[in-house]
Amino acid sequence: MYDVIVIGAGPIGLYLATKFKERGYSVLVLEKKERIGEKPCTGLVSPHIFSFVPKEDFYIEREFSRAIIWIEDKPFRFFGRAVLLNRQRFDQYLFEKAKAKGVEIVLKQSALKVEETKDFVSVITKDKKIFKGKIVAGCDGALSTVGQQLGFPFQKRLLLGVITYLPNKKLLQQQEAPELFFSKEFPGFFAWQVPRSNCIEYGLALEVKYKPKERLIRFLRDKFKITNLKDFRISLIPFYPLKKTIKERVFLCGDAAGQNKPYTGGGLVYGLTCAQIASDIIDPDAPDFEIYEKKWRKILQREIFFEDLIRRCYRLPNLIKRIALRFLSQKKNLDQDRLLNSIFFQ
């Protein structure tokens, strides 16, 4: 019998087990993936997530003081720090730290299905081994196994992301800030360009419906001239949180809660926000996840409806777009994770 049993080796599950260690219960965390930092992502955060780990140059590619966001032709500049993550790097150091804190983890062993009684939850895995904690975290990913198996709301807002890599090193000298590019081919969310250390990443994200490795390849070939690349790598990505991310011994946090923004997708810096209040405030052995869920909400769910009319926004005209635009590129210092309060109370 685990205290705490997290299901999803990520960043979120990893960070949130440690927590939970360093408070002295036993903690095992089961991974499905073979190994750790494997999923596609940009990895492009603000200085918030050095409140959550120390700052170290093994997982950091680039830091940006600004970004340029285009609606179709036209640019605009904005400022504000900017940290870009190696991921696999990222998850690798949150993972040997965990390691070395003494937490369990199990990789290559899939949750097929979770159980939750009055005393203990039950975890069985694909090779039929049995897990029993005393309260079950799901950090598994938008298509939560926990949240399935346990009737949470089915998560809805979904986009996917593609991603592909350009190792271009005379483009990427001339590359010196992350670009977003909106446009009516980008129906509801955007495409991007993010110079890395060594290569350029593109990518685009939108709801499944309209085929966004077809319409980023289309996109690549017409703007850059790009024709040849051919790894194209896909994640969905939740931008909203569900409605009810508890039960009774079980919780979600991260991407499996939708903890993301809803104007970028991100969910590194809400995900940790999350996973440092459930590990400071959650006992294991008398379980009362009412405080966790009020707690996060009310930190972050004024800056996520306010993230989230401004993703809306993405359909307007250009015309509007642009007008807002230009008021937001006189801001000096935006905070993409505290946006609101960067653009109103600076």
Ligand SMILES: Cc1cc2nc3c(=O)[nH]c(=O)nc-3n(C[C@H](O)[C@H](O)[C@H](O)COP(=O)(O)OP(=O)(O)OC[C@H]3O[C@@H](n4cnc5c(N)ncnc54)[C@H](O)[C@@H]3O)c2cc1C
Contents of the next structure:
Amino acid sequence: MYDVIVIGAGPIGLYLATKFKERGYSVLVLEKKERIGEKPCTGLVSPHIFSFVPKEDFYIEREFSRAIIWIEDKPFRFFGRAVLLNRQRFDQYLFEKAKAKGVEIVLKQSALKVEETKDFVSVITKDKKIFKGKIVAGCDGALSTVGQQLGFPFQKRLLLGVITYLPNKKLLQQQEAPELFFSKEFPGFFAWQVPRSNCIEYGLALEVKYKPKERLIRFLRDKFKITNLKDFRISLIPFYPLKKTIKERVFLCGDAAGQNKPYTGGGLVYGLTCAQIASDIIDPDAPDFEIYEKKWRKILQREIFFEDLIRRCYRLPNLIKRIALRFLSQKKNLDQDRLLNSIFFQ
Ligand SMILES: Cc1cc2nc3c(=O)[nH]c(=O)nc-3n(C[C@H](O)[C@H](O)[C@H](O)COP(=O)(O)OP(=O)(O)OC[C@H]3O[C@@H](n4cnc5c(N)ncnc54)[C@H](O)[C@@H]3O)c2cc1C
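Go ahead and give the structure of the form predicted together with the ligand, now that the form predicted alone is out.
All chains and molecules follow, beginning with the one already shown.
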């Protein structure tokens, strides 16, 4: 019997597991994939990330002090610090840290069934292995098996993110900032171009029905005359929290709970914030998850409400968007992970 079983060795599961272990609990992580850090993710975060992990060259590709937002063909400049993580290395770093602390991590072990009893939770894997824990944390991403097994609300607010990379050194030297593109071709969300350390990343996130991959290919062809890219990687992005993220002995955290910024889908800083709260206050011997649910909502609720309003504005006419962006571009220090606070309270 483990004190804590974490399903999913993404960044949120690995961080949560390490924090529980640091408090002296026995912790098991089950991960369905063979390797760590395979999720396609841009990894653009605010410097808040360093309240959870130390600043290490190993997983930081670049730092930026500004971004450009295009409304069709009109650019707006924004000022605010951002850090570009190498997601594969970031996850690898968290994995090594968890192992060094003594967290038990089993790869290629997909959780299939999760059953809650009065005193413990059983996790049955695809290989028919059974693990028992006093509590279980579902950190298994947007289509959480844990969530589905225990009848958590189904995540309806999902985007399909598509990314591809262009290894063009000459073009890379001309790019100094991430750029976001709003266009009538991208209903309800946006495309992006991010100069990485050795290539340029292009991406687009949209609801599945809008076929983001096809639109990204068209956008790259029409705007940048790029036609030779073949390697497109896709993954789901939740953009709003579930109504409920707790049961008696099971709770959800990270993308599984929809702890993402509604206006970008970014989930690293929000997920780590919630994992920190969970590992600080949950006691596996006397689990009372209400306090976790209340606390993370209290801390993120105002930001999430405001960011959801911003996302809804993506569908407004360009003229209104341009007026709003002109206002925002006068702000000196925009903080992508505390947007409301940095616009109105600084
Ligand atoms: C294209 C794209 C771009 C993004 N860009 C950014 C960005 O710039 N900034 C930002 O902050 N966020 C970004 N995000 C979001 C970010 O990637 C997620 O918020 C983050 O990965 C959430 O981490 P997580 O650990 O909750 O989930 P995940 O990273 O999804 O990890 C879940 C883990 O659970 C495992 N798993 C799933 N099911 C099972 C099972 N049944 N049994 C065992 N293991 C299982 C998976 O294999 C995976 O390893 C982006 C996402 C996408 C798709």
